[in-house]
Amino acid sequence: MTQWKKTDDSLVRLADGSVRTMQEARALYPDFDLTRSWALPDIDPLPDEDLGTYLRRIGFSEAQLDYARRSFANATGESLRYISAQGAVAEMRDPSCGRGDFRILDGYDSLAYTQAAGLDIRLGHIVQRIMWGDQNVRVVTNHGIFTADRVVITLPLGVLQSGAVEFDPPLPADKQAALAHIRMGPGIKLVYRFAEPVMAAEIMAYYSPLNPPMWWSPSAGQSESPYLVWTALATGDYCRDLLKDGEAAALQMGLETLRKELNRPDLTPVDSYLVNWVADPYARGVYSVVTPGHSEARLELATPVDNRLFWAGEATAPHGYAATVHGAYASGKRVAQEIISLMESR
């Protein structure tokens, strides 16, 4: 049976420099609990204003807006500026994800390998050409070509702005606008391993304002030497600002950054690692994230085309679940669905 874990134990340093717990942090500072509650005004976005626009027109103080760079935005996958207002208020005002994160502890590979059990899972086959335009749809690969009645095409966001796989013919106009108004984030993490617990057992993640913003310990839970592991995420501005020297320069920014927030100045770890979505051909980026004046973007992204090319992935996912692996799997039974009702109508 998969584990989970609820990550409420966390640390964060506020505006005034103090650290809280996050549940302090709410019950003291209501500057910072808007930027985690997001009860804002009934004030609705314009249709093509950015969040950061929105935000300040709302009211939010430049320390808001800080929170908001570290938590919301970061999460998502870009600067404030790149994100539609109007999706993210419509993320704010869903309700239906639920509140709070959960970790799974066995790991994101046991929920897909439960749900390819017993199917013809073909690795390393690198899709270059979908044929759709006769009766058939012939994807043709590295390692032959398949022939279906239909395709669903979850490649990352990053991929198929790329060109890296051909559509012969090319998608129509209304797919292509979807997919330009859709950006693909930056994004790394940063894993770094060390010999003994660097902060107190029961605490689990750490936002601070430096770079990166988002800390957490995979080892959290875990059976064998806890809190060893620990892992940051630094997406938009953040990533650019750590790549711009490289990739060990990026590691080593990060180190000084948890080295500054716990005031140990000689922390060092046994290994370290990080992980580049930029840079990996096969994703190209993080996360979505629909630009300001695009709202509709992920809808148009989802809609079949011909009744052959059904689309699913984080992408195409409703707002609220867009960036996240339950949308990626909401997605897949949406198209799946999309699918049985096709053929049950013939």
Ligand SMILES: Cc1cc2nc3c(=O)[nH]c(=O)nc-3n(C[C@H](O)[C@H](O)[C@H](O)COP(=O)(O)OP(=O)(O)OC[C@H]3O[C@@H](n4cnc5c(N)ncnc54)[C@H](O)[C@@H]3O)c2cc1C
Second form
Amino acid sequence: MTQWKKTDDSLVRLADGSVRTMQEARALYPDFDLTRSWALPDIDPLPDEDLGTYLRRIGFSEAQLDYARRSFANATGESLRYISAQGAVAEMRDPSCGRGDFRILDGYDSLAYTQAAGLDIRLGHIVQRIMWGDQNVRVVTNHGIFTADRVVITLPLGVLQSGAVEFDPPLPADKQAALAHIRMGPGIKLVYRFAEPVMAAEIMAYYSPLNPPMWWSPSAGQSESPYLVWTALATGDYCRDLLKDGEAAALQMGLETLRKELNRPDLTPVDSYLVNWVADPYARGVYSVVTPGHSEARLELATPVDNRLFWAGEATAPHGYAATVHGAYASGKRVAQEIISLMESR
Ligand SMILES: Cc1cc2nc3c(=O)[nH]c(=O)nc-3n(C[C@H](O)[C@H](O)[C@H](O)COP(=O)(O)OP(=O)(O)OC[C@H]3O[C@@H](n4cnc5c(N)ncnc54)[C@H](O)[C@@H]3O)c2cc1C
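Switching forms now, from the form predicted on its own to the form predicted in complex with the named molecule, please provide the structure.
Everything in the complex follows now, all chains and molecules, and the chain you saw is the first one.
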């Protein structure tokens, strides 16, 4: 049974040094969380507009834009100039998008194991080629060839874009255009373990004006003892900047940020680790971002090809659900219904 913890009441250390609950921080600083507490004026984005241009046009100050970069864009997976304003605003205006933040206390994989129970799932089968035609679909893997009437493709967008999986014949032009109009955001996580607590015991998250901008302790909610492990997420330009001299240099830059923020120039971790989704051949990025001018691209990616190739995964989920686990889950239910409807109509 999966257990959850709501994190809105968790304490967060702000850049001014004060400690607040998430809710207090949002009330105190109206620009604390763009997607929750900012009432955006009722001005529609232009079709080709990127989020940064749109926010400037509706009157955001440089300080507010900087916050949008550090908070919203970093969590979204790319920098403001790559994010479709139409897509982002559709997400902000969608009232069905979430009721706060939660953590799965027994680990995220418990969710996958629960969903997978009783199913025939073959791990370690690397798909290399998908051959599709009038009769069937043949999927070539490192452990043999599988034949089916139709397939559901849930490969990460970055893998599809990399060409690591060959389609024979190639995908139609409209599907290739959809793939080209969504970006797989680059992202890394920096993880540091310390011998002693580095922040007040009750603090679980920290927002920095430096790079990386978002820090939290993965021990929060799981451990009663002081939090010794701190993690930072950097995507978009933050990620590109941190990685420019390699992974070891990125870890050092992250540590320098923590040292400055905590005013502890000698702070040294017992251990550190970098997770690089850009370099992971089975991910090629963190999650998908719709680029300016292409707010329909997710829908186009989700559309079946010749009733043989069906599409699911986070990149095919609608705005507001994409780039999330629940979006990927909902896309799986959507594609199952598409195939059921097709079979019933025959
Ligand atoms: C740092 C980070 C933090 C996140 N935080 C959250 C969060 O707090 N809440 C939330 O809801 N979502 C979060 N997400 C997003 C969420 O993890 C994804 O949206 C979701 O996992 C996407 O599911 P998916 O099934 O579409 O793709 P994936 O989970 O990426 O699954 C695709 C699978 O395809 C496999 N694969 C790749 N290539 C091949 C191949 N050639 N052959 C066979 N298999 C292959 C991969 O190994 C993988 O298992 C986060 C993501 C990241 C990176």
